[in-house]
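In the block that follows, a single chain appears as structure tokens, in the form predicted alone.
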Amino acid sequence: MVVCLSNNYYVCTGCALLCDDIEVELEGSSLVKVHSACRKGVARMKGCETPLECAVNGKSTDTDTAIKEAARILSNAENPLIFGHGNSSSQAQRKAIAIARKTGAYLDDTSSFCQGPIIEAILQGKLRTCTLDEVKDRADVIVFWGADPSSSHPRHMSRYSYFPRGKERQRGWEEDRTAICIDVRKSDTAEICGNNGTYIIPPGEDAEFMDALVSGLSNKVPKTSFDFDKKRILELTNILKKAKFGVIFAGLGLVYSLKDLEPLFALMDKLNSVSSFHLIPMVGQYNMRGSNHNIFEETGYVNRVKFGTEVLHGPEYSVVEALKEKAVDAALIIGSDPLSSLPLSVARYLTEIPLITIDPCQTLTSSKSDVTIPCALAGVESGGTAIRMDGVEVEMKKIIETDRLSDEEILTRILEAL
């Protein structure tokens, strides 16, 4: 057995950090070991436990036949849904948008029920942001709000945010950085931030805590309807005021708590009137932000759109509402598993309409699909580009060869067959 350590560095697609320092060991044309990646990245790069098989109506078939059947389903549908994209290359996402435009489809992705509003605000220039490299080199105050990167993005704190020694932060976390955790529970990240750096607030009270911080930053006495030590709030505002380069990492806990982003806008505006603060969304899927950028370039919106004689946008065009109202009559799912991730009462309707799945791996959604088309695993079996959680574009290189087509190639052929 001959094992070769690749001399190249590769990009991990385990999450939206898109770590680009990954080394691998190859045995012939097989990837056998992954170095530098976290546990999530290793699992992702080693591939599927159960690879998806090419099939139409439960019977194995060739890729050409499956692509023709997928095109037939989409052509016959009056209101198809195209959903997924977060685990696809940017090139594939642009092909999906072209298919949606050609078929008059509903187009949505997982940001529709997570980080979409924050990314849209960033793209519209309503929230100040920065890159992870700037965080590593310059950040002295780091706030993890409703986020637990120790669990969700295992290399986040060591590679970019808290522990590394940057150009202007040579003394690192010991002397040059302050980490704050604002959450509803004592998470693993909160343990790192310590008792003095952790602020536990009741679920759903993020907006009120933001208002209290704005008051403190304005030299007013902060008030909360829930029991919280005002002295601690003022201590926190003093830390935030002194920041030379601050950053808030906004997690799903923050997003789900806010009814709208106005309290966050007010806090960021106040922070930037007394110090210097930026915000980065803690995106999960490796190219969900790429999907938002690509749809925004095409339509001016990041998700929840419906193509036709004009582009329509609104909550009624989200995947959740489209399925609840049974407004769609076919669905193309790309690199996602809505039957597992959405409430069953909503997702069940997918089993009642013609369903197409493109994915490297077998999923619950693929098991209920009329057409399944396996694709190459991006970042391992195919290349392309993706956009990191901070908006930086990253190029992915192919590591090993495969007979499977990339998701971009499959979508290109579906588009040509329409």
Given for the second form:
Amino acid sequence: MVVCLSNNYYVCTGCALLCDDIEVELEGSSLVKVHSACRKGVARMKGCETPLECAVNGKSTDTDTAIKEAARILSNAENPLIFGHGNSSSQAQRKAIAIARKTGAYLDDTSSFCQGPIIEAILQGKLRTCTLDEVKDRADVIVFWGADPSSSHPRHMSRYSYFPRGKERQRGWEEDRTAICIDVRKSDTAEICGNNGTYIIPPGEDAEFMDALVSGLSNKVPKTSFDFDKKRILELTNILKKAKFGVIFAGLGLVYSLKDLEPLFALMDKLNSVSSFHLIPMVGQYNMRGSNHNIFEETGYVNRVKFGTEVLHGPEYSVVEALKEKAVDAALIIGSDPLSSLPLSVARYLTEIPLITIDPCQTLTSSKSDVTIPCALAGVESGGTAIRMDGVEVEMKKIIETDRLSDEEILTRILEAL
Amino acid sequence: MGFGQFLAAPEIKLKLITYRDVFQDSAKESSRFGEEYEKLSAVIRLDPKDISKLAIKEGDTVFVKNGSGKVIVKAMKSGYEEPHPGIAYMVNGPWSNALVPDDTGGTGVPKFKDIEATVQSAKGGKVTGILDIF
Ligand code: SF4
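Okay, that is the form predicted alone; can I get the form predicted together with the partner chain now?
To see the whole picture, the full complex is given below, headed by that same chain.
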């Protein structure tokens, strides 16, 4: 029997846009259709073809045994690493922080090598931000910088940033909004922004382009070492100056090309002295921003911490440096696949230490783990809250029942067993 | 397969930039051990001029290597209007991550979007499987 749950909206955890208008069809206790989500969201919500098995040293076992073994590994380790968190509910993240505190662990998340610095600056009040709903209702100049939402957050432009008719944007994108794309390649998003709205700059020159924009905004000649057409820069600065409600969506392209955020701060200051601009980070994993908020609340830092008699913080406590320097002697990975997402040259060390993975699905990391504990798929098989890319908290509801524990429950039990 | 047999093919140095792709991302959600994920991930996108320089056809496999690792992936044209010889694109995933250096200058942030590598025809060699990347 097919039951259509119309008017019952759910949240997609495919990315940090956390679309909350998802309808589903159930057959018995399985989810057969997902409506309104993008391709990636449908794939996420339907679940993977290769679910993770509960195992210790490659042998299937029950959850209790695996949890006990995980707790044993963590208690025996002198410097365990607890990593992941971006694909966990905020409630699970707080448990992970508690485990890190109790075991004197290194605690880090994916933001450590992507949006961390930007989210930290926002939480410290150094960058002016706004919500996606405000973007929908008010934004007239939208800049995608090193960001390609068409590929990374497929419903970004249609739900919020470009196409919708918001309260103060009733005449539609053709007349009411200007979309600009600054990138090193002509991405799918650049195609939408068109030739006039697209600025292709050489790799690694984002800081210089920001400086050139600041010059243009200050009525000076915008020079670049790569000889970017000055007329085009001035065209762009004119658009930026006239913005009533501007927003920059900062993608990984922007983050990776800046050595520090100073050029971005200078550009935002200048923009806000001539018009009105906000910045939202294009966060990838659905609750990576939540992880930053939760760690910040607990420690005053957004990531890269080491618990002990005091909380230490710095690049040396980042997942990358900790693995590179072989400073950790066991690892608990939650909802993340560092063997896929980190440079192999760095991640390979994980295969040399006792490794625990909690995930709904098999991953490269789980394939090398000593202990694997399957968890419920958040937003489908378990609920909780998460923080959207713009800082807004979203509540996820459970859609179907499962035998698998949520990551929050697994972490709670590991904590108790320590 | 020995490395020596590739020595005769022309080798070019490139800068690699990684990017995201929704189709590849969706394939990962379904199964990261699936064919579709490999098909969409183990690809390098080149300027047509670089394809000629390598004396290969679009769709041939190439060896991409540097001091951090080596993988065999499929070579495709990028399809971008603007020429970009010397710059190649790879979608973010285990194949591109095999080539990201561990040199971070102590910052904790690897250079995911700025990788130097050399590319050379793999002369029909098979694409590296996800479990063989190690
Ligand atoms: S854009 Fe993101 S949150 Fe929205 S449906 Fe797609 S994957 Fe899910």
